[in-house]
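For reference, the chain that follows is the form predicted alone, supplied as structure tokens.
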Amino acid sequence: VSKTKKPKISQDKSLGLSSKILRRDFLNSTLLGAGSALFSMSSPIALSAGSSINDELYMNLPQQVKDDWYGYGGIGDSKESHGNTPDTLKVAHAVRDSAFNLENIKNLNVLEQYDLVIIGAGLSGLGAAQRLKELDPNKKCLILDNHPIFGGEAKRNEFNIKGQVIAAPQGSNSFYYKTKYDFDEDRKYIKLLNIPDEFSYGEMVNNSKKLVFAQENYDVQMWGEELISKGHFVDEQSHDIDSQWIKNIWKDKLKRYPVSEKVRNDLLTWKYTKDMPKDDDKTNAWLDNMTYKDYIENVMGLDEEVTKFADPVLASSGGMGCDVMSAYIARLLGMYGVSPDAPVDPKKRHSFPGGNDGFARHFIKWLIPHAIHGDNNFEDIMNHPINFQGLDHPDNSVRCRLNSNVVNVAHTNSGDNKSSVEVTYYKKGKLFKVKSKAVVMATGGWINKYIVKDLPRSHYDAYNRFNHAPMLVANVALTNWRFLHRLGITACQWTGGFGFHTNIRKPMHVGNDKPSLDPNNPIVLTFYVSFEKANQGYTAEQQSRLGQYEMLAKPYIEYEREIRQQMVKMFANSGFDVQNDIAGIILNRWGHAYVTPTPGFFYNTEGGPGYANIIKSTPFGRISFGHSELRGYQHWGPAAAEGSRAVDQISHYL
């Protein structure tokens, strides 16, 4: 009997795509000019400039995406800002393609003057503002950011599911505290910002299966998975066997995991080896001048299947796979073979309800007390709404101006006589200019090299070696998680399809908001989806461009379909109801989520400082550079410290 393929509309209905959930109703949207959104244009963008009164200039920029590309944004302060917004795409690509007339910018009048202008209100920019206020609280500072809310990638998504508000991270997420792995910068800022040093989480009232939950989304992917109730899904597509779940694959040294004996032994060697490279500059320089794939396969002599097993974990933490990332960044990220297997008690790894937006909110409250309603305590800072008008009030010593896309940063004089810096930004279709004694570039290298006029060749060449990888963070709100409870797992990993990992986070208690863990109650599953094209012969840059094209060109409805298909594949047999269990989906698309430290990022071939140090160590006149990617390892505390360092470098101008 021949089988006929079901019509797509029927398949979509069976996947619940016609169900009413917390999302807009989408047409089958497409990216307008997808190629131009990602690759250089052969001719300049045609812009029309309106009448100028020299105080502002009207500019019409072409949209990159349709309105229905962006998707549902949830509720709360971040509902209009999830991932890169259509406006940020529009302006950033116009800047990259030299669409702004520099003569028009030069003739704009300066509207305001400040002691310091900071470009970017992510954690680096907020750290820079904190340092300035610490040095002199009377200095006038303006922070310009291109998104509708501060935080960079440290923002939250919020859902209202049956009257219960649940938050999830848009990107930046997770921190150690009171462990040997703590960053000194984390401890410093936690104390300075008056963040509690103890946290409580929801528990299961009736936990007869003795399920163990992670409190965040990263350690459970590899480093602490043995301490969590985790299952690996395998099937015919991934391992040429019938679909099944294998719980805690390391418990019996991979005996139940369907790989060959050689691959099994090599995986065990990779994870449990005690033969670590030395931790000194000479050894670290050696590691930084090879890829992690080279180290696994050529130094350790292990099978390529080990590299493939490690690829999605490294990409989730650092943007790309083993074939392009240096072995030294793999060490910094704690990858096996170059770092020991030393799992941390999952109760020592934390995550705020909305991820690292909790730190961003504390920075803002410290800088501009009235910018978040309520008192200066943990509950109010985390749960009270933002006073957006208060962010940019004229009486503030520190002002934060949102939806402001900086397009040009230029010294007012050439040569050694650089007396000030002028900053031009695009907001609501107009160009504006402000002047400052100095500027901190707390934005990423992918845009800095285009907007800083007359950037020295040394800096430009260094920035050209920076590679940035995209990341999609999909938050899927569920009405219940009974299907996971039936399986007896709280975390999942798989190969092929949409993403590779997701897990239930224990809900952190904040004030009187004390949710419990109940399989009948709503939760949010977070999928971190990377776009590495590992082991296919592509360079890091080629992989990033292919990933960006895929992520930005794909309509929301296609991602929703992929998410539903993946969940049906893995969970249908345990009772997952695709038509009723999904309450909402938010996509956070980050085009340049991670810098991907390729060999030479930290150390050159002679063992001296690598190409990142050129940017970090040498300001350009009154312009300094302080952004998270300069550390290679992108984490909230060191990111803020990079902004602080950049202020110190140009403080004598203030």
Ligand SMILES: Cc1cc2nc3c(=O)[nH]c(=O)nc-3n(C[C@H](O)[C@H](O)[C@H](O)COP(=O)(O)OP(=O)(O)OC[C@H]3O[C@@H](n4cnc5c(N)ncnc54)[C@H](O)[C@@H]3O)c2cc1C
The other form holds:
Amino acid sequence: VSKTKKPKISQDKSLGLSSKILRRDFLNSTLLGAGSALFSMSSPIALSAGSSINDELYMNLPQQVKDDWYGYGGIGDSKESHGNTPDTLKVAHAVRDSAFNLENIKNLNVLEQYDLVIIGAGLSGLGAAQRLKELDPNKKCLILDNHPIFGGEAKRNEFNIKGQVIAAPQGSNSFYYKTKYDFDEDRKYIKLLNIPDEFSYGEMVNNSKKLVFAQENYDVQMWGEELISKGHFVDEQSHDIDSQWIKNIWKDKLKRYPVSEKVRNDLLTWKYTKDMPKDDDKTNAWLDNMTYKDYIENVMGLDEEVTKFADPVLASSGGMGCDVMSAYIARLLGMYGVSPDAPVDPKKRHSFPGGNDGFARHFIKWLIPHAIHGDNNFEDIMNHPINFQGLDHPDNSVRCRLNSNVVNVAHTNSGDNKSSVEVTYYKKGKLFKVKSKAVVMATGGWINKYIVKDLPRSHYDAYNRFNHAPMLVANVALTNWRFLHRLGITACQWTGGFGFHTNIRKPMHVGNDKPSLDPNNPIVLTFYVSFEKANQGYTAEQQSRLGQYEMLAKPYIEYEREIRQQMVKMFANSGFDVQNDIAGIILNRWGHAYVTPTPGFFYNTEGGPGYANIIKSTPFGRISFGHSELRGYQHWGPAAAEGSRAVDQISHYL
Ligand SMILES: Cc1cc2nc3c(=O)[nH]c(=O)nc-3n(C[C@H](O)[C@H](O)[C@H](O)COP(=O)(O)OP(=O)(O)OC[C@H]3O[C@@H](n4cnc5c(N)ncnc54)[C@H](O)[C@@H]3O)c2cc1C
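Give me the form predicted in complex with the named molecule now, not the form predicted alone.
After this comes the whole thing, all chains and molecules, with the earlier chain placed first.
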């Protein structure tokens, strides 16, 4: 990790770092003197000596980060839960470092008994609970999640900007519907949860420039960009040219885009080729045993610059670049050359105001009708506050318990005679134990291998081959977007610096909440920032570690500085006022955002099932594994279906 020079205070002032914005609530030290975060990636964690063994064991785990790390969380129900919290970091790393004493855990009393315990309240955990309730609504189920709010990657941030409440996604962003790409699972859940299948969005008043807006943040990063008013920013650093915006680069076959003739032709071949590999098992297995970089450069014979162009887009959807991700996952993610260039009609790409938290909220309402105040309709489910007490009420058949970090999952008997499972979790400094007939692990590979005791070697080895990529999702609230209007663009892409893409999302109408688009009014820009280290010779595992370290080690203020510098560079000439236009910034840091399928994830070299399959197909006694990573391609409906499948695998125990 390279060291950066400390910026001068005068530079910070001109960047508006001393302006009054929504950011300071959690910064205990003075802003400009904030120290760097402490992040002990590998140091062993010692427990405080002499912890007594009782039902409420106090664990004095050291904090992983300082007060200047987390930053502002916005308003509303998710204000204390944006990205991974300091508490989840603390406990997860203590688990990794074997800080919990197994003898102590063994001696804890069981406090409650359930038919099924589900670990993880993301979409896969919620899908698991939905399946159980469908099979038998009287079964007693407990969902445990380590964050202060359910949803996993599908959560929202909310800002109050000049009296206007605007939501934005913390992670999972969008969905498509009524397209040929729909997953059957998406359709099934949209119907089951009674989610509307038509949506309306705010339009721009007085749109004399005929600006076209995306309805979400992903398709516009590449596939649908020709259909949107998008500009690419190029400058001396990125392209050895005076800084400028180039609008709609594909319109004239990249003539205005500053690359060599060869690279231009190769980029066009990559994007428009009709020569696709077949879509059968044999071909897919072949694709899954090479990297996407291999495919672009060796199979298609294109320039390395094409790979570099593709890197940030692939990383935005899968966490890492073309040099480690398989060509088959690239195909599943719709990358050019392996997947036809057929953009989904942008009107069929949707994003709820807070991203896919809309699905999580519908699931929880279906499972626990009083979990969200108000009636069972779209508007109330989306806009009403969560009834946190009702989530874990003893009368519920499904209970959802938050802030509960599971640290140990163990069968009560070893060998073939596995009669139940005990689950131990850490909550606010204490350990608790519950017992269940069976358990679904709806979490992620990075943690399952540490918390499931006596995990079979086959599963452990398979999980060890999973690599996880971090992502930072930064939501930047703006008082206005006149600078974009002046430029005549609604979406922006650039190379180098902070992030690579951002765009205005049309606001979805929810009930009577019907915002429109006006450059003089507030918006939130979402930046999806990967930490890919492509083309530097690192393995996926090294890229994962380096990326996680880089993302987690910086204090909030450093990201704020980078965001401001990036925006000044691109927008100052069109009137962006860095001292006044930013109203607030929320950082959502996800340490294990995506699993990054490397070659062999889906298919082995003989064309048989790949390394993820053993975990998916084989429960360990009464413990089954159902999380979105096991599909490789992480998507909301299939995530819920993975949870559902995991319930079916152990339902005979219930
Ligand atoms: C940046 C980003 C953007 C994305 N965009 C989209 C998109 O636009 N559309 C789309 O369909 N999908 C998107 N996804 C994919 C998304 O991850 C899946 O769709 C889905 O939401 C994942 O659900 P999950 O339940 O498998 O995992 P998660 O959402 O990660 O849920 C797992 C839960 O388990 C909890 N947990 C972990 N360990 C423990 C423990 N020890 N104890 C208790 N709880 C624990 C976690 O904190 C989390 O709450 C995106 C993902 C990321 C990272």
